[in-house]
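Presented as structure tokens, the chain that follows is alone, the form predicted alone.
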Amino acid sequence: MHAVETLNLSKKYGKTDALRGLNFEVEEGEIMVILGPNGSGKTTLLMILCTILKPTSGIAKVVGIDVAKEGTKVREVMGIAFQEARGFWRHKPSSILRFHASMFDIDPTKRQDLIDQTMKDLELWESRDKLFMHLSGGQAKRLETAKVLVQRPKLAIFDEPTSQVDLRGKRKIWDKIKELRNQGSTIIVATNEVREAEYLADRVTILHQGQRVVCDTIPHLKDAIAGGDVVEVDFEDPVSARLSEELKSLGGSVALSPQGNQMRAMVSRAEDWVPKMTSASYNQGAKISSIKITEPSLDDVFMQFTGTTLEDKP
């Protein structure tokens, strides 16, 4: 049984297509991030795993449970950190963590340790008697985000879990979402960064206009781009002719500099071509000074699998 399924899954926003006949699988145990721009329909998948949107055709489960039929039995298994930040204005976040962790079957005895550490680690234990309209906006994520980490459901969602954080903060925030997948529960982050994406992924699921493009673990997908991983060598001294020709038979696209002594290859995997590369040079007596290896980013996975970038709008 997977940890989140869904069967030829659609939602409508009149005469909108938010999602179109997506099928989608989470394994139990791992962070699975969705990657897509704003407008993909991450977002609207998102609610409709928490109960918050119905359908408008197909299943979804978690754990097994229908999302549309037991709406209650889901609410219990899973919690989520909400794209905007949700608290009523006067509260304070320790309170807040208080009230959301008294919902839940949190040992009474750990309970107030369990909500310190939290706000420490993210950075909230000086803005904890501060009332929720005074905090910042990355002070407000951190707290949306802190919920969950208090909470530790069996599946836990983050939408956009680092907007409107610094690069600190990301962090931090980052490692203590996978600390709670190595605790147990399985993971669901969807973003439009590709840092967050690198960082995070055990596997990633591309939406694009409301549909599956594609789901892989983050090697492979960058192993699809056909001579996306760039080469640059330098030998110590010109590379023969002979040398040059045996280097271009091993496959993607080899060029020389004019003065012979620096290549530059595109080839589609480069953990596969530099050991044959370097055996030929060692063969035929050419010394190598340095290897840069580049591979594709994520932007590009994107761009071979939609068409478009990250930036572009659906």
Second form
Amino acid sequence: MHAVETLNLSKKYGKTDALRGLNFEVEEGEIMVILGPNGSGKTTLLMILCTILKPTSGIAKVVGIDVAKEGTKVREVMGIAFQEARGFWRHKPSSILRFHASMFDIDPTKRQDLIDQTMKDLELWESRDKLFMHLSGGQAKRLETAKVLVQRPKLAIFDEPTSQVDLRGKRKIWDKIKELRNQGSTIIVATNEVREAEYLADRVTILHQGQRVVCDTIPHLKDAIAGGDVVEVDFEDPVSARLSEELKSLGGSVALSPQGNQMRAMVSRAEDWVPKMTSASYNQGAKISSIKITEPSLDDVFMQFTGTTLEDKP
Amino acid sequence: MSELSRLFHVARADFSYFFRTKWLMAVLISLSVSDMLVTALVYRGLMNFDYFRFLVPGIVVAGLFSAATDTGRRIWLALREGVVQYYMTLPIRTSGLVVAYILSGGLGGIVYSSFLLVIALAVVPHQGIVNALLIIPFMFVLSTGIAGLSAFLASISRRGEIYWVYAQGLQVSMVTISTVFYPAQTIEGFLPGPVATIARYNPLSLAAGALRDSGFGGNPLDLSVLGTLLAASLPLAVSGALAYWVILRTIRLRGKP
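Hand over the structure of the form predicted together with its partner chain; the form predicted alone is what we had up.
Below, the chain from earlier opens the complete complex, with every other chain and molecule after it.
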């Protein structure tokens, strides 16, 4: 049995298709990262899994329970940290966490210790006497994560867990999410941040325009890119049209910067391609100032499979 | 934890929210107490003590009305700030959430008006304190009814200002066309017959009348009045609950209220 499974899942808002026949599985105990730009259907999928939204058609199951038919049972095993923090405005963080913990039957004898520890771990301890409405965006976001960490659900969902959080805070949240997985939870993280996906993911699902484009481990996704190496070349001056054509004819996928003096090429073997490129550049009189060879990023993977970048509108 | 205890838990969280709005509470209490003071001190030369005795139970009921309508404000805020979506991820049925809100609205109204009742019992001679205590459960049902009405108004309000307009409209119509501040004979003398009939059977009038006659006057409780009070309040609570349930269902279908 999958921890999460959807079959032909669709959701329409009026005439807009947010999800279009989505098939998606998450295995028990893994961290599945859903990667996609804004509007790709990530949040809609999560809202359906946590039973806030009803699907227009198709099936979604959490630990084998149909979310549309047995919502209350699903909610007993699932916890979500929303993209926009949601809390009682006039309550303090610890009382928000106490309410949440009691709704999910967290052992009363351990409840307060767990809440205190989680607040310390997520650097909320100093803000424990502030009302929710006086927390900064980052603090409210951390409190949102803290709810799920205190709850320790079978399925934990995080929707862009580190947006508005500073760099140090991001790493702390990521480590706590991994810790939660190690304690036995299955995790879904929706994000459009490549670094977050690379740090957390056991597997990545790329969503684009409400459909699953691909799902695999990060190494497999990177291997699946035509080529496999990324070569970034800086020229001292803009490259001539002739040289540009010649470089493109060497194979791989070559893109020039708008200024014309930086080039990014995805090639199958950098060790074969770079000598040809340097030789062609020398013959055309173009001076190279630097060459950098890297493996493709998830951005490249996304570009390869969708033809667009994570920053682009869907 | 059972469904019922979760329901009470949500109701308690919302109920405590009412009392966390300190400035609103201060405004409500000062309005109610100043009504009593103005009548007692400023109008002392113009009116006799009988009117003060008549007015004070009315103020207790008007206070219940104001506190119970705060439910609508809280629902409106929860809908717009997304707290409702958080509630919808908790292991409790949609119907449980609805009942919790109506229950907490009822509690807010009754706890607040009980404070006023204590003040009223201190400033007005009374002969039926036990009767007054026996009326409280009926006032609780009235409070849930008003909470239901305000939940209905919150559910149909797209903007905060619109909710306030509806709430004020409700207050003006329900309190004005009632015997909370003036006796039925006064209404009959100035307004058409049907309006006087509405005022007589207005649940606020029934509650104020029961408090005056039995709580302060010492007359035996009139069960027919209390029965009518229940019959008038329950449909309001049910219609409000239904409206709120429809809103939650709409969120599940459309993603927004």
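Just so you know, these numbers come straight off a predicted model, no measurement behind them. Here, rigid core means the biggest group of C-alpha atoms that superpose within 1.5 Å across both forms. Positions refer to the first chain, counted from 1.
- Relative to the superposed rigid core, the position of the CA of Glu84 differs between these two forms by less than 2 Å.
- Once both forms are overlaid on the rigid core, the distance between the two CA positions of Val239 between these two forms is 2 angstroms or more.
- Comparing the forms between these two forms on their rigid core, the Cα displacement of Leu49 stays under 2 Å.
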